[in-house]
Structure formats: C-alpha cells, structure tokens
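Next up is one chain by itself, shown in structure tokens, the form predicted on its own.
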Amino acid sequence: MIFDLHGFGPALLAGALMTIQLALSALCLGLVLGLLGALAKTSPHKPLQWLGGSYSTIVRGVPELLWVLLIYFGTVNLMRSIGEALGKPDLELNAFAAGTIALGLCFGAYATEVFRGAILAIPKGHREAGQALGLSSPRIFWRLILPQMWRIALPGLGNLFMILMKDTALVSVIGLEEIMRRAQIAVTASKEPFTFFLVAAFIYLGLTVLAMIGMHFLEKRSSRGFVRSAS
C-alpha cells in the first residue's frame, strides 16, 4: 500500500522528533521523582512515608489528561505573577514544558512503586555488609543498593516508558505539535483521516519497537554477571 501524504511527510517526521524529545524529557523528570518517592516510602521516618505515599496515590488517581490541562491552564496566574516580579508580564509556561511536567509527574508516581519494589527486593544482608565495612549510608546506597535496584527495576521502567511515549499524544490538546497534532492538521487539510491516523499509528509502533530494542540492550548489560533462574 502506498500512502499519499500530500507533502505532510516532513511535518509528521518533525512531530515524531517532538514526541521523542517530550518522552525523554518527561522520562528524566519522572525518574528523579520516582526515585525520590521510593526513598520516601521506604524511609523509616513517618512524615516521609506519608509524603511519598500521598504523591503516588494522588497522582495515579487522576487521569493523565487532567494533569496536562491542570498544569497548563492552572499555572497561568502563577507565571503571570512571577513574570510581573521579573519585569516580564508575558511570561507563561509553554506547551512543551507543561507536557514535560505533567507526564513526568505521572511517570514518577508509577516509577515510585517500581523503585520501591526493587529496593525491597534487595536482601537486607547487603546493607548490613556495607555497614560492617564501615561505609556511610549514602555510600551504601550509591555503591550497593542503587546498582542492584536499577537491574531489578529496568523491566518495569521499560513498560512505563512505552506507555509514556503513547501518552505524549495527550499533549496535543494544548497545542504541542507532536505526532497526533501534526496528523490532525494533515487530516483537516487533506480530508483523509484514515491515511494519516494509520501513518501515525505506524510511527508510534516504530518508536515502541526502538524502545523495546533499547530496553533489551540495557537489561542485558545490567544483568552481566547474574544468572537468570529457569522459569
């Protein structure tokens, strides 16, 4: 089957690049939030446990689309106040930044549970061995806990990242010109919705396959020196 894209091919490729940039930006933010959330939930201090649990529960309980809309439209007055204080009354949060914050916030909430499970899966004896060697708590976490945690958490994080890439389509509602926004513009101009939405589906599928290949490489690399038990 040959698709006539009516000259919108470069625009769709630009949308794919924007989708990748948005997904990677949200991933970076989400990993930081997820790790902080997991450390809070596994902390011996009750206030930190409450803070990490509240973040995970509240964010996961609200649809991602609502977070995109709330962050984009809800920061208008805040950004205006900051802009007036800085002498820039037109200061506003653009669609890319709002999408990154919203998707990163949601990714981090789910990643919190993935990291938490990975931390709890590490035998307590490893931490005790570090203490017996006289290592400080930060050094124990950095040298003993973190490497093992990443290896255990990678499969779950890979699944979350593939979901995140598809969730980038939600940011089209606030005007960011990623794949779906570009496809909608092409549909409006050409009146061929099936063609362009099918092409968009193939692009998302291609990005998913690339992400799976990347995750397979990372999992294989992180598992060097470990023997997998037979299922």
Given for the second form:
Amino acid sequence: MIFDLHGFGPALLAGALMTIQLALSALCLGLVLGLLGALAKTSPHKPLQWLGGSYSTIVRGVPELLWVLLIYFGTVNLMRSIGEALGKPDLELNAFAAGTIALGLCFGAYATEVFRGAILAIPKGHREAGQALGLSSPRIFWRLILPQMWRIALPGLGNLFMILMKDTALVSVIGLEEIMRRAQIAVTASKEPFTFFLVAAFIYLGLTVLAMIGMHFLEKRSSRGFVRSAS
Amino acid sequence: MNWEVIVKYLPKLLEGAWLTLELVAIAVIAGLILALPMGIARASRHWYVRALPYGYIFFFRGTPLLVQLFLVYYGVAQFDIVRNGPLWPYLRDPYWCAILTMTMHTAAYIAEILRGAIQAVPPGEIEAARALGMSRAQAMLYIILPRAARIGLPAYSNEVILMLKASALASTVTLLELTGMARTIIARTYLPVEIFFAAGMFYLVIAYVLVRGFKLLERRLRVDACQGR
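Compare with the form predicted on its own: the form predicted together with its partner chain:
Now the full complex is given, and it begins with the chain already shown.
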C-alpha cells in the first residue's frame, strides 16, 4: 500500500472528503448571498444599495479566520436561547455549520462584486427589450439577465472558489475533521510533522488542480455558441 | 453589547494591532525583494528559466497558508539537522516562523503580479530603449521595472490587504497579534462577540488606512496618467 502513511492514509482521505463537502456547501450559500448582494447593490433603492455595499465592504475587510471564530464562539448564547425556545437546551452550532456559514459569508461578499460586474456588463438594451415585450421584472431577471450573467461571472467565481478551497483549512481551528485537522491528529501520534503537513499540502494541490480542470470545462460549456471576434 | 470590556481591553488590542502591522510590513517588503528575481525570471522567454519560479509559485499559491505555516513551525523540527543547526533559535520562534512563511507565501503572489506587469510594458518602449543602445540589463533597470512598478501597484496594494487578513493565521502558532490577542482576552472574559467585534473594527480601520495610503501613492506616481487613462 503506497498511501498508507502509518495507517493514517485513509483518515486523510476521509478528511479530503470532508473538505470537499465543506467547500461545496459554502459555495452554495456564497452564491446565493453573492447574488442577493449584487441585486441589492444594483437596485434603484438607496437602502438596499447601502445594505449590499456595507455587506461586501465589512465582510471583505475582516480576516476569514476571525469570521470562523466569531460565528463558532459568538453564536453560543444565541443558539442556547433558540434551543431553549425549541425545548432542546443543549443546541449548538457544529463546526461544519459554523464553517459553512463563515466561509459562505466571505465567498458571498467577494461574489457580490463579481456578480455586480456581470450585471453591469449586460447591455441595457436587453433589459429594455424585455420590458418592451411586457415581461415582469423577476421574469426579465431569470430569463434574460441571469443566463447571460453566468458566463461573464464564471472566471471570477472560479478564482473565488480556489480561494474558498484553501480557506476551508481555517475550519480545522474549530475542530472540524477535514484534511488539516486529520493531519494534526496524525502528527500528534507519529511525531512526523513535516511528512504529514506536506502530504496535506499535496492533497490541497490536487484539489486545486481538479477545481481548475472543472472550471475550464464549465467555462467552455458556458461559452457554447459564443464566437470571440478575431482581434 | 458590553462596551466597558472593549474599552478596558483596548490597550491590549492596540498592542496586538501593532504586532499585526509589524508582521504585514516585514512580509510585504521582504516578499517584494524575494519576488523581484522570480518575477523577472518568470517573464523570461526561455522555459528553463521560467520553470523553477513556476514550480515555487504553483506550490505556494495552490496550498493554504495555514499548511505552509504548520510545515515551517511544526514541520522542520522533524529533522535533526535543523534542530542541531545554527538557524534553530529562529525556526523555534513562532515570530520568525510566521514572518518567514508569510514572506515566502506573498512572494509567490507578488512574483505573478510582477510578471504580469513586466509583460504589460509596451514593446515599443523596450525597443526604443534598446535602439538607444541600452543593454538588456539597463533597459530592465531604467525602463521596464519603473514602468512595471506603476502598472503593478494597484494589484500590489490588493496583495497587501490580503496579507493583512492572512496575518490572522499567526494566532494559530501562539503569536499574540490582533486575532491572537482577541482570543486570549476571550479566554479570560468569555465575551467572544464584543472582543471579536472590536478586533474586526481594528482590521477594518487598518485596511481603510492602507487603501487610502495606496491611493495617495498612486496619485504621486501618476499611475493613471502612465496608463493612458
């Protein structure tokens, strides 16, 4: 067995699986938050603009690690009062949920700017054409704006996903058993820190490369039918 | 919200903020120095010159800073050669480990910024320098690098902000910078929301001041005018 590593190989792979799950769930939350943020920022209503703007500015200005810690340790009292109301006094936010919320929050703040750029890049005439056809605003958004936005936003979102993948390592600080945490456990037992952290590093490299290949595929797919004019 | 606690621990947080600034300042300046030769090599026309910096950049951009930090702080102790070597007093110290890791990490990103900036220098200007009889080295030193510095400055300012936030990871190797200090105070007061809120405010203020500072520098160096904007 090549990937045995004193018997810690399977545990590390299980950690990699946890990392992927965390990255994907944070991605889902982040995409929703990013889309809402961008809609708020580009809306004609001043309070909404302000809300979207402060979300992206504040979240982007504070370290990701601080968000992870704040959401994990900061919501203890909140969760307790919710738990008491529901009749479950020992309700707690687990590390996975806290990590998903924190990383999704950060991803969403950056995605807000990516989506905003994409919305602004769609020619105004498309929206006006929709209005001329008598489509309602939500319909214009779903049928006209969103499908076109996706293609423009994809490269930016790809970069953000790479960053998100690496930020998942931060959730090891609150004890989620992903790659880093598993590596730390293996180090405690084997006293071989360099070996195990290097293996962890290579697993992350592998994941990043996989994500890159996936992004390339998605970008190709989303540009079907688009011919870039020769320049 | 318990404001008294925030006020009471403000001096401690300031102390942490100072260490954060110190870490970031050293890392982004040392990183720039380390990145210069790498960025120039990365923009080379020969693949064998590009290959080595490419490998370095690929590793440092593809893995989390936390892994790199643990590799340096916990990892190198695995080797007896290091533990008996002359550098051990430094490699045992979390402060130097954090600085070393952050510098190597940011150097990879800055090298890519530099490569982009060097490749964005209009070829006509380089040809003009060569036509005036400048050697390759002279053209690099007097024409390409000053021009690339202006092109790359906005991206470099982004990298500085990213390093400001990344410096929070130093708290995981027991350094008492802003986040580390906040965590110690919370261990004593059990008030995570208040203290993390205050620490977050500190990061926001530092980031704001840095962004303003870079804007001023850009205006001073006439970055917009240079780029024909």
